[in-house]
Amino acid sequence: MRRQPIERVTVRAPAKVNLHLSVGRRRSDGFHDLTTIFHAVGLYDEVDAVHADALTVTVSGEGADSVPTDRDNLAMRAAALLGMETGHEPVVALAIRKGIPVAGGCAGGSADAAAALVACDALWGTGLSRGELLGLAARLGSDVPFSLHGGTALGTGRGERLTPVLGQGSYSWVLALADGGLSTPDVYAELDRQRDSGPVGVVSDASAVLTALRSGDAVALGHVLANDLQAAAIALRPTLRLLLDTGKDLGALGGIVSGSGPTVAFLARNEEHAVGLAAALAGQGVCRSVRRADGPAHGARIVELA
């Protein structure tokens, strides 16, 4: 049993891909009802938490300049919320190392918030249960509970109500990163505008994705990936259509805009196929860079205590 005080905690949290995302009409509170299948993949942000005299956050890694370091930062808000709810003065220095695309539809900010909750809980010895942490996560954002949960899960409500999804095997992905980011509120607003202008196709229900996951059939899964936000993301970033078409022409089993985009996730047959697909995509000049990742991955968890 550990006896000395904990001075530093490092927590790793994964990116996510929405294998299925159906979006309801805009509610009176400004949110949309969602039905989504979250899938955590092995791209990670890491958050270090150390004792300090004030609540601060620093960010390093690709896209760090675009991440706020004030109270708009979700990790900082997570630490403040945990402190308020547990009676701890929220004084901690958080250092975020970005491995998840910034503003890419992969829930990097939510991963940071989940990591901060786990890190500060350990650093301060608050001893909250996983259920209590999930409750705080839901107050921070729709994707934060899944960043804690990891694996594969069905999300309803705003996405914060989770039901684990049991599936067979693992999946190999190639994530194609477009230049720049897309604002999630802007993409939802574009979907609302499209719907106000006339009929907009709605994705099928989630049952086909669940069936493919239960059987571990990557080919079947590639055929049923679907996202209501994809058309809106393409309207705001038309080059995404070329990227999607290129990936499929190169042999991807399926491709989908991840969440609100602009990252595009391509499903490969296996790890060897993913390596070749990533290399082929990188040579086409249709995206800024590519990343390889496997899923499902674990949710936010401690990787080092000091």
Ligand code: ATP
The other form holds:
Amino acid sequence: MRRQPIERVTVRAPAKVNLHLSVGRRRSDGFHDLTTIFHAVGLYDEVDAVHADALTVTVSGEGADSVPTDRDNLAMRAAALLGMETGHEPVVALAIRKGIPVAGGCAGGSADAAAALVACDALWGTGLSRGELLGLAARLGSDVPFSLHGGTALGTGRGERLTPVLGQGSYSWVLALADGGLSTPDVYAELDRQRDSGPVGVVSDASAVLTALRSGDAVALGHVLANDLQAAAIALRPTLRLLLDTGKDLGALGGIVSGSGPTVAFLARNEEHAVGLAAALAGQGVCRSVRRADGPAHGARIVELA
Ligand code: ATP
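Next, give the form predicted together with the ligand, keeping in mind that what was shown is the form predicted alone.
Okay, now the whole complex, with that chain kicking things off.
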């Protein structure tokens, strides 16, 4: 049992890729119903939380310049919401270190929100249950509950209703990071435009991905990765087509635009294959940089308490 008060908490939260993402029609509230299979991968943001007299946030790491440091920052909104719901004065200094590409389709902002919830809950001793934290997470954004949950999970509704997916083993990924981000609302708007102007292909149900995950079969999984947002992301960023083709030519088991993009996730046979694939892809000049990451990774969790 810890006797001393907590002065600093560090939480690490993972990036996600969508192994399957089918998008329903636009709802009257502007959102789309989704069926998705989230998969957390080992690329992380870290959030430090320390006591302070005001609610502040700083951001460092790649892409930090394009992350807001006011009330639009999702980590700050998470701290404010937790404070409001628990009656704790929402004052804390948050320091975010970005390892997840900003506006990359990997839920970096959601990871920071989930990390801030976990960090402030510990720092303030609010002692919320996992279920209560998940409820707050859903109010902050569609992907925030999964950032808290981690692993592999089926998401429905706007993506916030989660069911854990049982699977075997782990998977080796190569993430290809693009220059600049894509705005998620812009990608959905492009999908709506494509659907309004004629028939477009829709991805099948998620069962093939669930079957591949159950057997831990990376080759089968590589074949069935599917994302309804991919064509819209490619329409807005045509170089993604070349990137996807290059990865497959270099021997990836499969490749997919992650969420709304522009990050592309390539599946490798194993770690050794992923190292070779990452090096080969980096030499092609088709993306800004590459990262290796294994999944499934854990959800937002404390890595240091002081
Ligand atoms: P998703 O996959 O959930 O659609 P994304 O990975 O494409 O999201 P994010 O990195 O979450 O994109 O950022 C989307 C936008 O959210 C950014 O352009 C930024 O302005 C805003 N934002 C707010 N808070 C944060 C944060 N803590 N980190 C990154 N972006 C943030």
